[in-house]
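Next up: just one chain, as structure tokens, the form predicted alone.
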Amino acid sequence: METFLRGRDLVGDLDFSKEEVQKVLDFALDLKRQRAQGQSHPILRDKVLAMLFFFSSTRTRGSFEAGMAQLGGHAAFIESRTTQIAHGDTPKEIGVIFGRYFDGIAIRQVDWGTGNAYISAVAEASDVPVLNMQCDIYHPFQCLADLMTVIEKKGRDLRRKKMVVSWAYAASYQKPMSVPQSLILQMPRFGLDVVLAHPPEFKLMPEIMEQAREQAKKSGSGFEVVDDMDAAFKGADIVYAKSWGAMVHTQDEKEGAKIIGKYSSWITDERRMKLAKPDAIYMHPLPADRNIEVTDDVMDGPQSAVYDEAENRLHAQKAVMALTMS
């Protein structure tokens, strides 16, 4: 068992070094292989992982629970308002403490201007590795599932092979800017050449956008935005298109909502992907608001990556528990 990441913490896309992910991704690999053959590895045996939640959670919390199992390990539920974090536990106090009941902390907590300081501060007074299981500027294990994904169906070599990452439109909440933060981040340090594509009050964070430029730079990769759905399709290879809300313009909820109305045309329609590569693969973290961010006929059709997309979570997060809590 490899143990170049024990006791890392996964906080930030790029925590790990480009290396470091590719180590990951064919650990990742080589337990959905296992896995597909009945093959057990229980490297955690006896492990426990907390997993704090303060934002509902489907495929993460299901996808981190099986995995711990998988791996011989327990992943503990726990639930910010079931908790005394309300009523004055601290981060320092969750990390010292739960870094000594658990052999790892993980945490989703997405609230816009809190989450990454949350689990940065978890991190800092804890002795256990600490895994962002999302917050409001990152979602590193969607990324790494994302990238997985993307190498199983376009194989390794991704130089000069396009990206997009797009807005969509979506009527149900302001929806966080960690996904395609960590895509743009995450992405072009493998050859791929990314497009962002937004209407004017969706941008994304300054500083990340910085961050993505200089890694499309040192990677010789392209990195350009765009306003137009449409010509970011043409001639893409993967469309990874979905909603976020306008927090870098306005952190007003009924402002924002009034300017994700204006663009109730961003969808991701089989017209729009007709303008893509005849083998263009479709992505979604899920859930997606279908038949208004995108078509059943897209959700569901033949270029859709979504469920193996969503089955890789679960491959790329038991790699990452594995290498850093064994």
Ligand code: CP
The other form holds:
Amino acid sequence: METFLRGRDLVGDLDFSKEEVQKVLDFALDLKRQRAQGQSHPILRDKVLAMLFFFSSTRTRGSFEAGMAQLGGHAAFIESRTTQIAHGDTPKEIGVIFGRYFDGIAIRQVDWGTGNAYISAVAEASDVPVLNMQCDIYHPFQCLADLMTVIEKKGRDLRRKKMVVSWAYAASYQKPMSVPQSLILQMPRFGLDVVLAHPPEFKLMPEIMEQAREQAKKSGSGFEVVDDMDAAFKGADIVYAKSWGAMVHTQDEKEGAKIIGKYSSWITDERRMKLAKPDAIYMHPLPADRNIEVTDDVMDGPQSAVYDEAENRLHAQKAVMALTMS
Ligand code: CP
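Form predicted alone already given; the form predicted together with this ligand follows:
And the full complex, kicking off with our chain again.
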């Protein structure tokens, strides 16, 4: 087993260099092929991952748990409300104590202004790898699976390919901005020209925008911001349109919900997909507000890559777990 990531945390997308991400994805593709051929790969036999959730999940829990079992280990699902965290267990105590029980600690904590600080504090205290299963700032494993999917669909040479990361209307709740932030940090490193589209109130965090610009400049990729969904879709190779909250603009949830209501026309439908290239793919991390954020026709249509993205969570996470925890 290669050792270049042994013991490392993955909290933010830029924690791994571009070369390290490339090696992770090569390994993920290999694990995917092995699984399709029925080959077992018990790289983490006798190892146990703690999965600490402060927020609901379908894909993340399922894929980490299945992934650990397929690697010969075990994943312990720990729902935060069933722990003593509310009664005083600190992030340091979780990091030190879980670090003595488990071989890795994966955490989902998406509360605005809190999630990343919590995961970082656990990582600081722990001797074992800490893996970010989504926080208020980043969703690095979603992004690795997305990049793997883009490479499978569009090839390894992504230079001059246009990827739109667009805000979309959703009525259910103010979704975290971690997915678009991870995308704008990681995708330009691999040559994609990223166009970020959102109404004015849905700005991403200024420090993340600055880092995204730096990554694009360093890689010679494009990075542009527009406030028109139609203009953004024109000529796109990849359309990644999902909702996020107005947390940078206002911390007031009621005001945020009111602002979202102004932009119900920001939906991905067949008309908009026709603005993109004929072979463009549609991406979404799920869950989606169907027929509000995206129509069924697009989500279930031939351009949709959403099931491949969801599947690739499994393979990308297995690669990172094997490389960090073995
Ligand atoms: N995409 C994603 O993270 O899905 P879950 O919220 O269901 O884990």
